[in-house]
Amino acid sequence: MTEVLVEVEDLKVYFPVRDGWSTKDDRQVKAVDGISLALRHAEVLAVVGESGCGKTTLGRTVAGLASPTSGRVWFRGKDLATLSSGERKTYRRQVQMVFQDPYDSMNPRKTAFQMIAQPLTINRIVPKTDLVNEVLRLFDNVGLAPGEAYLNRSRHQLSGGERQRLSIARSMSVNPSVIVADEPVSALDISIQGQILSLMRKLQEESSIAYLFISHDLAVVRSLADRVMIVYLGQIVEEGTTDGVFSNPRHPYTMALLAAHPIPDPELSRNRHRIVLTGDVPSPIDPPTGCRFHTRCPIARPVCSQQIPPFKDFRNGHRSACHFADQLQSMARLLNESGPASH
């Protein structure tokens, strides 16, 4: 079995509802509400869902930037809550984060050289005499060439793609085992997206890094991920291999996400079973009872609002939390024939 690098067990991350500086009442925003996962060596695990489903909070907690309300996060068998200061420093070096907006994650007072040299110096990766050469090597590795032209540039002198390349170089500088990538290409033009994804795939293959890849773009996920975890209102509703989830979805929310993603082949687009959502995502302050998706699900039955659906296991680790996972394809076919999907 491949080594498990990061393991999350029943993770909950709640935030108090505030009015200015004071707590408004006893209510809490349940950003992450009982998620468990295992990220293995050199694996790309994608976390997919709509805005506000808890993806970023999950990623920040795994990276050590947010504290769990309950539950546990392990790194190579060690509970993060029990790490000493020295062990936590090692963890922060081993688990790096690439943010959605690299502009906000960069110090406006520092040059590109200083941004990369700082983690190299703090973690004593190379001697000071080799700093420039190591920075130039990292620049070249992420496609910032010629590297000499970027050494003294500040963040405002770089394009969006160049800033993201610099952000990736910074995360790679300390030789991490895991990179949490939070929507790393969503703010970029489509042509630049392809370049950054190719770069991330190349670095992952060369260095055997594991990615926790957060995204709402299914095309991006399909091109990069080994496994996919679909999240709705802070909870996992389906997970499995990328091929398994995309080719045979077992949850209506997954089917709705796939239906919303365009397919360039008109014949395939016409023949796929669609589930179209109505209404808005409920508030994470007071999520629905039973299945949290039932308020928007076109195939919901009374049991969906009354009972939390257990996970049903299919082949190759594919599982889904839906009362009707076994009949989903036939129910979706009936919906297509009756017409709601054409709206």
Given for the second form:
Amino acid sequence: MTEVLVEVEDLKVYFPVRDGWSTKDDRQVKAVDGISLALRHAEVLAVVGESGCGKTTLGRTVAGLASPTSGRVWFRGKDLATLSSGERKTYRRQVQMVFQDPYDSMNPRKTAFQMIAQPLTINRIVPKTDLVNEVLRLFDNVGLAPGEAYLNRSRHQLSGGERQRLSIARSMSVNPSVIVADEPVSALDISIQGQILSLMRKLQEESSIAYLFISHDLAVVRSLADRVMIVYLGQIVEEGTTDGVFSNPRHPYTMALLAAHPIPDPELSRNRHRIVLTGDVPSPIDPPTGCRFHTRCPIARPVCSQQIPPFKDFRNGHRSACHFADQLQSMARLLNESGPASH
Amino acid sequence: MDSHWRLYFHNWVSVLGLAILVLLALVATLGPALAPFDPQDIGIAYRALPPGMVNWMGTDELGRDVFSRSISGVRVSLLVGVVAAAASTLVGIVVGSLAGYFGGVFDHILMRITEVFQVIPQFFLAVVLVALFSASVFNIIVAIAILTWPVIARLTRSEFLSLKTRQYVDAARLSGASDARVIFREILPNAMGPVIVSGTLLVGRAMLTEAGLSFLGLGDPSRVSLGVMLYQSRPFIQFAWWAALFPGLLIFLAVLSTNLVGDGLNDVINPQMVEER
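Show the form predicted together with its partner chain, please, because up to now only the form predicted alone has appeared in this conversation.
Below is the entire complex, every chain and molecule, led by the chain shown above.
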């Protein structure tokens, strides 16, 4: 077993609905509500879910940008809450982040050079005399060539793809062991997405970085991830190896996500068991009782709204939190044969 | 950014404002060298002379040359306006940055203090302050700065509240940047635009407040300011109107020009608002 870099145990991150001194409204947005995970050396772990399910908050917490309400985050066996300020600096370096919006992740008043040089000088990665060379090396590493041409550009002089390459270069500059990638390609054109994904894969193979890869795009996840975690309303509903989850989903929510995703083969597309989601994600302020998915689940039974489903384990660490995880395939088939329901 | 600056010069009104302001600033700096007479020189024989070849703006009720007095008046008014606006902007930026960046209880305390200053009738507070601590130019500047910093503080705070959630701020934190570095290198440069616009508008407001205080007899008696000139010439306005008209006109021009420059800067900073017009 390879080394566990980041371990998260029963993490909860709540945000108050109202801030300040007012005590009238003590409701909380339960962005992350009891998630545990382990990210190993050189592994790509994907976190998948709809917008508002807490995946970004999870990523920010792992990167140290948000603080847990309860639960623990360990890095290389050390509890983040107990780190000394020196250790915290090391942690900051070790866990970097690539953001969703490459435009917003660049300071409008800084050039590409300043953006990459900042982490290098703050963390004293290279002596001042080598600064330009190191920046050029990092540019080259992410495919910004010739590097000299990019040094003095600011964000509006770069294309979306170039900006995200620069973002990746910035995160790589401090030699991290973990990169939290929060929807790194969803703001990019489809043609650029592939380039950025293959760059990320290349860097991961070269430097054996672990990615916590946050995405809602199943095709992207499938092409990159070793393991997948499906998140719904701040909780994990299913997790397992990418192959296991994609070929044999054990949760109706996963099946719905897969069904929403087009398959290029019409034969396969027609014959698969479709679960179509209706409605919106319920409010994370006041999540549904029992199984949180029961309000939208097409196979929900009375038990679903009363009891929280425990995890059921399958092969290779594949597990699912559904009362009917074992019978899911046949239930879905029945649902399909009974004909198209309301639409 | 260079192309944005051209926007300023596209609007002839802003250019006019800048031209007037530059002219007044030149007058203020050259000051005594331009004045044909000593502004304090009393001449009983030359009382209340109308504008003419010798006294271009006439003389006042004590025979002092209005033109020479106006030159030193512009000097005092601009000094008060610029220094008071700068001081209040500085205080506002510090308070607003800290409140906006650190948030929470700290923000609450700072903002409640700010509101206390905002709910007190402003001109009344200035009158009380100046009356209590003697009417000197320094005290007038301090009183005006105390009145106006809350505006800048609230503006800076709101800029910080919005800018601190930007991803580049998070990215800087991940780069290992300290709070001070994030505030000064990442957020403040991007928050400065609207703050500078408001600061420029404050210059005009400060000059008006100084004129108002002087008109109530709370001006610095040892300095000739435009407001003091208005105050002294008021009883004699029926037979020496020029002694009140010219300083009044100069106050008008000075305030107008700073407001025009402020609006012009605003266009530079919010170019999309220009396009929508």
